[in-house]
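Just one chain follows, in the form predicted on its own, and it is written as structure tokens.
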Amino acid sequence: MAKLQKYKSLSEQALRQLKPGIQLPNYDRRAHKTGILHLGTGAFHRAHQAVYTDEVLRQTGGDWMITGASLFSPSTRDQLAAQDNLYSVTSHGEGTSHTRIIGSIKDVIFAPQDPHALIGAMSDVGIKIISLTITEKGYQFDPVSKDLTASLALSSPRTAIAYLVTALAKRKRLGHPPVAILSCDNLQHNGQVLRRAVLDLASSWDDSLAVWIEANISFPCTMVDRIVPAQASSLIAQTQASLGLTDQACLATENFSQWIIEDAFPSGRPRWELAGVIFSAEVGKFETMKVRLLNGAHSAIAYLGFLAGKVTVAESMATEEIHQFVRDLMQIEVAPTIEAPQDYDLDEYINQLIRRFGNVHLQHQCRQIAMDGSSKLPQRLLVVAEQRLNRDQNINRICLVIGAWILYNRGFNLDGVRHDVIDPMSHTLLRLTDRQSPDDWVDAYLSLRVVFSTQLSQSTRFREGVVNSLKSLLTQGVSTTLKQLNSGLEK
């Protein structure tokens, strides 16, 4: 504990006491004004969304700082505050890492704490985009939800939908510019999915609101790509020797990124294309491969890695079984039903993203992958599955990925070793593998129609696929499952 009190703290009075080395912001961040708030400002946004906008503010300016809100936890403010408002993004590549100070944020709001702070700060005039990184469960909306409804009436919104209409509500009463609100989550068609969320609970208070929203307000489609795991309990540490400061907030993630963003702003947007992004009317193309090949291969190592024992998606990727595994299910069960961007090659996608996987210096835990599998795995592998039993075609690594995922929902790996489940489904999940076989368990999980389509629930081959690999992961682990399978050449 001793050694860590000896540094100072990141500010913006200590930046020039900073290691040589490390990218500063070269602009003065109050001179620029806000003109984007963000929901969610956990680390993939800071390492992701904030970094493309630090680009385009030290080559440009700009009134596009950054005010965030956190939804459930004070944590990210509290260590934000702290520090100005920086904090470090360290990239790793092959041999090679660069550190960055990051200023695009100005401030964050707890919502919890002051509802009606994030809602002015939402409905400010300067405010041109609201971006959101809340995960694929925040999109979920029931319209029949006291809880939804009432935090309506009452003007206290708790979820970041129901923000988004108060505060468009309040932005159309003060007849303030139109807005773009952009999602920038893992779902296919994000800005259509987000629009319709809106809509859906704009039309249920106050079906004025609905016209004036489907009018005024724009929903781009946007497709973001960088592995960011979790802060590792060394991360801190390891950046104090970096960069000669205490840095709280710091994060660690990979050289790559990519950002694709269809190109509807009405009231204007950085230019981000300066910082590398690709404003594209092929989104949906780049979304489809990129959530079933990177995302739906991050699920079956999360899945695999963990019941095996392996705690990082570098440590499972280093097992052959289960390299040979990944790298058969994107290009024999997942690639075919994907039409690639004009002029992508999707075989070097593929091995990049097996580099990718590999890159040990991200330590990108199995567990955090492994959350929310409920609301995840339908559209990165249950949708292929469903294609791929159209044109009569195998399924068994699929099939394996989703034994995989039920027996990571019973709370213990292969070894017996328990973990939370976590997932917007857990009390229900848990519950379902109290029955007396691998068919039960199957069959009562088929039953769940917000996961499993009709077609996959009523499937025979899907469903023994499923039971068959249950009972092999049981019986003979993980690694003798996937030699098997790695074995066979069935397409």
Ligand code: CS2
Given for the second form:
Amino acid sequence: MAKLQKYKSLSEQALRQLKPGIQLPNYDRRAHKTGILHLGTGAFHRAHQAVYTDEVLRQTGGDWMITGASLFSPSTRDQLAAQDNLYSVTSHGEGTSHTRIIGSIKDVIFAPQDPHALIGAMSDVGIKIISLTITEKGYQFDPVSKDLTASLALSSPRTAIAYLVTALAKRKRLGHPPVAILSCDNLQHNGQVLRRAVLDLASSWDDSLAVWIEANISFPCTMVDRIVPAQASSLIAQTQASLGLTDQACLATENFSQWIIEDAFPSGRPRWELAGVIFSAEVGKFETMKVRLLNGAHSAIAYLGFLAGKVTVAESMATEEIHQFVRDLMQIEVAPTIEAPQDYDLDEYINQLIRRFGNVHLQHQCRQIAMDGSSKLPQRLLVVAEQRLNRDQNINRICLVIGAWILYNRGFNLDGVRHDVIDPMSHTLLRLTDRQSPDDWVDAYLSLRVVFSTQLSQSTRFREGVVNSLKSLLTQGVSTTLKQLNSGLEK
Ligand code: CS2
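Previous: the form predicted on its own; requested now: the form predicted in complex with D-mannonic acid:
Let's see the whole complex now, leading with the same chain.
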């Protein structure tokens, strides 16, 4: 603590006291108005989209500052407010690291404290883009849920989708210009999924609103990619040493970053291409490649690594059998289901992923990725299993990941050490393994229609694959199970 007090806090005024070599926002932050409203101002948004926007403001200016909103916790708002909404992002590559101060966030609203302030900001005439990082579970939306219709009727929405519909209704009423609503979450066809969710809720409320949204609002699809661990407890002290100031909101990430966007912005957009964004009509191919290979492998590492007693992704990947398993999962089972975007070589992409997963600077915890498996696994790996079953191909590795997920959801690892299971379905999941044998557990899991399609739940091969994996993990442990699988010759 004494050490922390020695340093001043990061702020506009303190910028000149930063150590040399740190990149600063070289634009007058007050002179640029807000053009983007972002829902979900977590670490990922702040180390990805906010960085691209900061770069555009540096290069060409414009009214593209971001107003952020947090829907669940006031902590980002509080940390940033104490620092004039400035924070640092340090990116680590192989042997290099680079720190910059990001200035593109103008303010952050904590929605539950003042929902009307957020609706007001979303319907402001200057807003041209409403973007979202609300994680996969934010899209699992039930339009007839009492909670949501009631909250809408009261005009005090709680979910991102309900905020969007309420704010769009206000924009329509005020005659304000159309906006692009930009999903930046790891879902296949994220723009279309979001559009459907918004239209479903809007039409359950007011048909004419749904018609107006269809005619005026765009929902571009995007592929976002940067590995951004949640802030580790040691990071503030480490960053302090390199900044010479205290930054409570600092983030560490990798030096890789990618953002592919469908170019459909009815009221204009920042020139993000200047910061490396690729505008493409092929977003779908990029999404499939990224969600299945990167995110699918990530989930595999998270569950198997965790069960094997590893804390981080890099530590898991340093284990030979996990490393080999992850490579084979990607190369043998996942890649053949993917049509690569133009000029992309899947083998090279996989090699690059293996290097990224091995980045020891990231401290990316398995338990962070293990969260919310019920809303992540369907588009990451289960869809791959379906395709492979249709082609009568081997799905052993995917079945093993599902087996590891089931074991993880029991709330203790293979040595009996307890952990919290964070998942929108955690209560249901915990109960499913109350039964006698792994066969019963799997039958109970397969009846979860939100997770497993009819095809998978009726597939004997899938069921047997998961049951056998579970039994092997329970009796032989992670290492032996993986070694056996890795030595198999099946393709
Ligand atoms: C991860 C992603 O937590 C997770 O589920 O797989 O957040 C991943 O790090 C990003 O999608 C990388 O772009």
